[in-house]
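Only one chain is included here, represented as structure tokens and corresponding to the form predicted alone.
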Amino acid sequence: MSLISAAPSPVGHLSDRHFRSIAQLIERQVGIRLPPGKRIMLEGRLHKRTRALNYSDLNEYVEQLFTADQLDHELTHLIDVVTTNKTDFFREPQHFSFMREIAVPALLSVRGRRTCNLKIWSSASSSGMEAYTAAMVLDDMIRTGSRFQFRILGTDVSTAMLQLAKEAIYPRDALAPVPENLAKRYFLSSVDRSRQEVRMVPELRRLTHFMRMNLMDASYPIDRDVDIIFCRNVLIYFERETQRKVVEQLCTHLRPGGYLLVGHSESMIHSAVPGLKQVQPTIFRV
């Protein structure tokens, strides 16, 4: 999850008070800090929503937001507006190589000859590319001789991103990082060639499910025997103490021997979480 810059708003600027109110709300709800340097970004992000609701300027929008009957209704829209998810297929590809070559074989060896049903959780799934990358890698392993089944869950705080993930329709140029053999096998081209779009094949869509969840929640409605959790490039937006709490909570959902994969700028998290062992700079095991 990342926050990106946008042009200044033509419907005015936020007052100091209103900026602080929004920043505090976003940090409280989703853990993301909005320091003063993000003010222009926030104003730019809020313009479209302000216009859509026919408010005269940004400050009127914020005033109305905090009335008793508006916040509950508007909060989901606000979170969608100010959080934009940056993701790609095969982002940080060494993680998927590790999953194929080390993590999955190790998990299978522990289970012995029993039927193995791997559970993979993409905990900040954005538009679904991370979850579907994992699905491609695992399905390819099965096709080349490995014997297991798998299910993948993707969660995110943004309802807009989750809708994109469920639809699984992407611009054709998003396939650039996908190996050619996998792109041919796992994506269908739009019948309308002018659209330059592809869609994940139904076989993998059936194995990949998405639901809304906030990493700031006190508890997660997730199984406690997950094999691999991806939580990449979202912890960097949290304060240190929030990072620790989130990672501790995630680890309670890993089965013994399960793996947690984080982003490259998040590789020091293990020092604050007892029982989390570093396998590689961005890969941990419980």
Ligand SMILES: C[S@@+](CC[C@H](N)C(=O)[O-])C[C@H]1O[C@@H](n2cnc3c(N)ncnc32)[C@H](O)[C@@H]1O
Second form
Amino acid sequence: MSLISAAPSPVGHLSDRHFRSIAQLIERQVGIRLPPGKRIMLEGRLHKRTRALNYSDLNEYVEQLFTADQLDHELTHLIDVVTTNKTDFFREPQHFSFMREIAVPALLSVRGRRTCNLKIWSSASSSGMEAYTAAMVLDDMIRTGSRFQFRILGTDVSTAMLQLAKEAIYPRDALAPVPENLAKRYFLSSVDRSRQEVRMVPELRRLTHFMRMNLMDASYPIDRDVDIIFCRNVLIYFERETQRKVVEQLCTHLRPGGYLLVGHSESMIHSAVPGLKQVQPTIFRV
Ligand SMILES: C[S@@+](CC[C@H](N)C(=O)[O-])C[C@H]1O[C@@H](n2cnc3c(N)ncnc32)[C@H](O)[C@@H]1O
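Show the other one: the form predicted in complex with this ligand, since we just had the form predicted alone.
Up next: the whole complex, starting with the chain shown before.
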């Protein structure tokens, strides 16, 4: 018989008041809207955190959250819990074809003979698959004769996702959308075969950096001559005015002629941003 009793499983639902206070906090901090329809989802995600902290009830967790010294520390975890981090290698693959066939040649053609160092920014990078997909495509272009160098920055508000992105270790299944020749070239298999994991090769990890950045911040600590910004599948969580502000601010970090790529359900965002030209439904240029 075990003498260690399991932590009691948190029960119950969030009260209206507690749901509202969490929803307001999250929207203020990271822009993500949590309308009443998301309540069950939020409760489900908070259960795990509540259990980890040994609270017996979701409402107790929220009460504690708002006590003086808790919030700063707990907010990082709360953000990890409420963000939706779904991503894939080669997600929305036409963006990577566009980058290879149109965007990079166009960006190189205006730089003349100078060695060109392209800057790519994955601005809601999740676990890094978007940034590493760009790295694979660009490196493959160089191997097949294009003359440029590149650096990639991935930013996200979720600390847990950034940790995964830096480690660059993924389940082998995640390679399904990666063309076979690229998967062979750019991923190392775990020495322990039973782990079914792969890791991005160090050559591309060295060119890809990750740091925490909140798209809601009043200014972004990022260069102002970025060539291509990916901002995909994050704007949908923001309300319209927040989307507009974020896109407007992102554009101030693009070099003239630079590209902004958004997710397929986000194609309408450009209308209120001056100077942004639509090239394709989800591709914009300044
Ligand atoms: C659904 S994932 C999209 C990942 C990737 N861009 C893609 O399309 O595959 C959304 C990401 O946006 C991040 N995110 C949400 N709000 C954010 C904010 N205010 N600032 C920065 N990142 C944010 C989440 O942590 C999550 O990793």
